[in-house]
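Here we start with a single chain on its own, the form predicted on its own, put down as structure tokens.
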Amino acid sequence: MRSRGAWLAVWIGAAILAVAALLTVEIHWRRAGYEPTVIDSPQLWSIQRGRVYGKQPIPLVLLGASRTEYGIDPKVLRDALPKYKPVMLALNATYPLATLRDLAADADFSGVVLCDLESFAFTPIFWDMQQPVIDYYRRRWTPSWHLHRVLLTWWQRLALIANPDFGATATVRRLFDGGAPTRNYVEYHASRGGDIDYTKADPEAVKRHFAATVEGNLARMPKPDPDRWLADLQPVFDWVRAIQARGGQVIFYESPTSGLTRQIDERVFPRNQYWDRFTAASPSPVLSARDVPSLASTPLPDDSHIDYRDKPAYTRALAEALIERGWLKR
């Protein structure tokens, strides 16, 4: 029978081997050009959701989808608008009206909302797209999960092997199929902002992908009648008024698009029939990037998103446009 000392030596040896194996995987993929990045999750979103309260500085809640999450730089926005606290609640591939509805129902929220969406996103079938993360925050979010996510974020920023794509299961699978991890061209941050590096992607391929996705979505959904579309927005206007009644503010914003994406949107949702009528009926300010030259001229490699090198200038231009119109204070 082995002594306690012998068993301890076995365990120490096994731990050393495990650490050596992990370091080998880490070093191998770093040499191949991969870098650690934070991975977005409902827990990371919930941390930001808990930051929407207070009055000094004023919470500036950023709602939208990928164009907001990858286009607006929270640090630059904070420097440009020191009276405000940017809170990133945009969520890739989902429209934000469920989160606007949730903030309207939250009696403790009285901050500012910058809600980025286009005419297509106001169609009622898209209103619940962000509801799953809201349900997670309302029903499952706890202080212990908060601590877990803070520690996990630290680990993901430090090590590649914190990413499941480089974990043990994925590594063993690749031993048999000979594949390599996907080279993600988006880097996330703890603030939930994302940086797109288009030198690591094929912008034309991404452009075609987005155009095909939009066309596919439109093919499955009949074009709404403009009058019916506008009438359906009354609940949205009620949410805005609920926030305003508590001293808060909502600003609707249409971020820039170009090329195929803009052509498709204008073909299906002509501005004079949809966006302009929404602007006239909205109880809160409405801004379109199409009406601000410094925003409309922002380079969009895939017709929809901004390369991270252009994010600071775009963010400052957006802040300046909001200040010039008196909607935010310098």
Second form
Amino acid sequence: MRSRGAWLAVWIGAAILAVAALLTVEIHWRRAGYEPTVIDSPQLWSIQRGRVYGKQPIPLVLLGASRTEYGIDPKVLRDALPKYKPVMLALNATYPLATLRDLAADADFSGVVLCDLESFAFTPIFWDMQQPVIDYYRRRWTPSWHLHRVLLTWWQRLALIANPDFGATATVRRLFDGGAPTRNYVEYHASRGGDIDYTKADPEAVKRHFAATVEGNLARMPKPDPDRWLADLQPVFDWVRAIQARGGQVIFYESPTSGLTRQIDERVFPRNQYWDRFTAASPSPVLSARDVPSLASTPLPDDSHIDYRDKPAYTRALAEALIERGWLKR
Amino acid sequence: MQFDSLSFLVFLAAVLAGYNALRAWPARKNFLLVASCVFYAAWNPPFLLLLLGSATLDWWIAMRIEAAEDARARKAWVTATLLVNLAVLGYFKYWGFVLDTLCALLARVGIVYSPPDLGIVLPIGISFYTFHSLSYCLDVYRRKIQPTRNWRDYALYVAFFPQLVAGPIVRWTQMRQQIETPRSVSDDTFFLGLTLLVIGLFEKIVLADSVFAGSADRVFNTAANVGAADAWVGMLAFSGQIFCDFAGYSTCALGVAAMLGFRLPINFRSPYAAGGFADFWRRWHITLSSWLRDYLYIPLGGNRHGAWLTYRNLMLTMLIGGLWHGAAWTFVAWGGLHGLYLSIERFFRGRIGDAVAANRLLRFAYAGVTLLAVMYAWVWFRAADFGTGWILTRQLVNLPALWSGWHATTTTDRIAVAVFALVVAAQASTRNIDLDEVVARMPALLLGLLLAAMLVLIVLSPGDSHAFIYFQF
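Having looked at the form predicted on its own, could you now put up the form predicted together with the partner chain?
Now the full complex is given, and it begins with the chain already shown.
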């Protein structure tokens, strides 16, 4: 049995030592040029997923992959479209049709969906890519985890050591394997938007990486017959109609690409055989950035993504394009 | 709500503030009951009704058992509570398993049947609070205890949040006095509780999630492609993970309860330092194994009716214990292995037990055999299906490939193996001492340094949040 004084000495001493050690680690990595950032996760996605409900302001759900997550600025979009509440459900490296399907099946959702996809991404083998986060939201998301994630986001914005890359096991691994923590060129926000800073990356290397990835994917996947490809999209059209029947709306959007990425896409999925036929068959509005000069001219350092400095202009141009066509209200 | 979440830290701070602000004991109990309901509802609010409904029914039935004059009426009431509790548990936990098994059997005779997906969600902690309630009613039926007439006290016994969702499985006899008599929290108890909470979080966050989970998940999720060394890494890593995960939860539960002035029974006592399988079950999930002993093994006849019936009773108890852990045949296989281990040990105990006990080297060797066999049983516990279990079993015995495969393992795997060795060594060095005694005996300076190190490592282990493994049971 210890006295109160002995316990206090133990705990105060331990707390001082622990804080000193943690501050040392934090300062060490900050001096090496690293900065804290929010880390995207199924929990952060789930917070946004829970925001898709309501009538005023109208939920404007942003679906897509990295081009949407890193290209559209929810804050700028909210300023440009005050009647809408942007909800970022795009998820890096995954195509979004599973989320569209989930929203269509959700009887309480009646908002607007801006769904960013290229022809390639409509292929059925990609439909389930976002299903794991949906499953997480449906089966494991709780009010308790919501509070946890809000506090964790605050902690991640405050402290570099909240990033697992600077954690104890990662550090021990590096002691044996060498190397340094990854220098991310993407900074996330609590709203799940991400900012790419191409001054911290080599755009040519990223460009080559994307081109190689797309070529690899295409090599593994037989090119679909255009008729079959379009016929396979009937369930997608049914999901759109389900949302429309509840007073909601879906807008399909193809974000800008350039250079190698555009060449590969055009080579494998020629516009007249795929995108144009999809546009004609879709029960909902379809927009390609190729048809809007202010969007098509957006600089894309890696042929696919936007530097964060160009995000506000791109987001405003997109909002204008949607308003001009009467699909969204100012 | 999980102990290793930031939301729990906020919740605990609020509970401690509110609890200590109240002076009257009934008010404190009311507060604790409400806090426990909030704790449970933070996971899935509707299931709070199931928890409170189940507790209320058992509280009422226990009074009916007590009030019943003749034996038949008492038996009818206890049968009713058994049926209701097991039916609820069966529906939520085993209905899908029963249907899947039925479909598989029908498919074997050429009948294709696809049952509709009922979308059943398993209420968290249902296996634990069902066992709480059953032990209470059975003890009233056996006239071991008097039922309480105070609903709030009974509900608090079942729903007390530190032990609600993953144990320890507490008996009414262990909690009655603590609930009925006003508690005060001494400085020693509070700080000991806080220390246990940090140790439990260290076990869960640092060891189970950061050190062991990665290697265990990699091996068990890609079992078809793993070699001998990977299989061994996976087995060791999961053995470390399951212990640190569950013992971590139990240690947190003991710590939080102590901070409120309650003492929960210890659930783990250095199980990987066990000298035999019966000894293992006296050290692993102690409150479950004692529950199974008192309410299953002994009523089945225990060891009172000869050797063969004893083996049967051991096997039945462990098979049911396996099924309690999860609705899958792999859990049954795990329980069956332990039933087999216990039966074999019992067979040889009368023949060579004294020789082993008298020889230090043999005792050490037998502890090694025990650890190896326990770790092998974990393979079946973790395997997603029988195919995975068999694949890993074949790789585990492919000893010639072990050394060459070891060179191809990752640093993460080697860290997991090394830390598992440290965990076993730590248990061997404290095999006869409870954790709270270890803390109490430790010099203040060393304790302070250890706590500082654990706090630093907890903060520096911000990986994905993994649910406590035993939450699913």
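Take the two forms, find the largest set of C-alpha atoms that superpose within 1.5 Å, and that set is the rigid core. Since the model is a prediction, treat every value here as computed from it, not as a measurement. Residue numbers count along the first chain shown, from 1.
After superposition on the rigid core, the Cα of L8 moves by 2 Å or more between these two forms.
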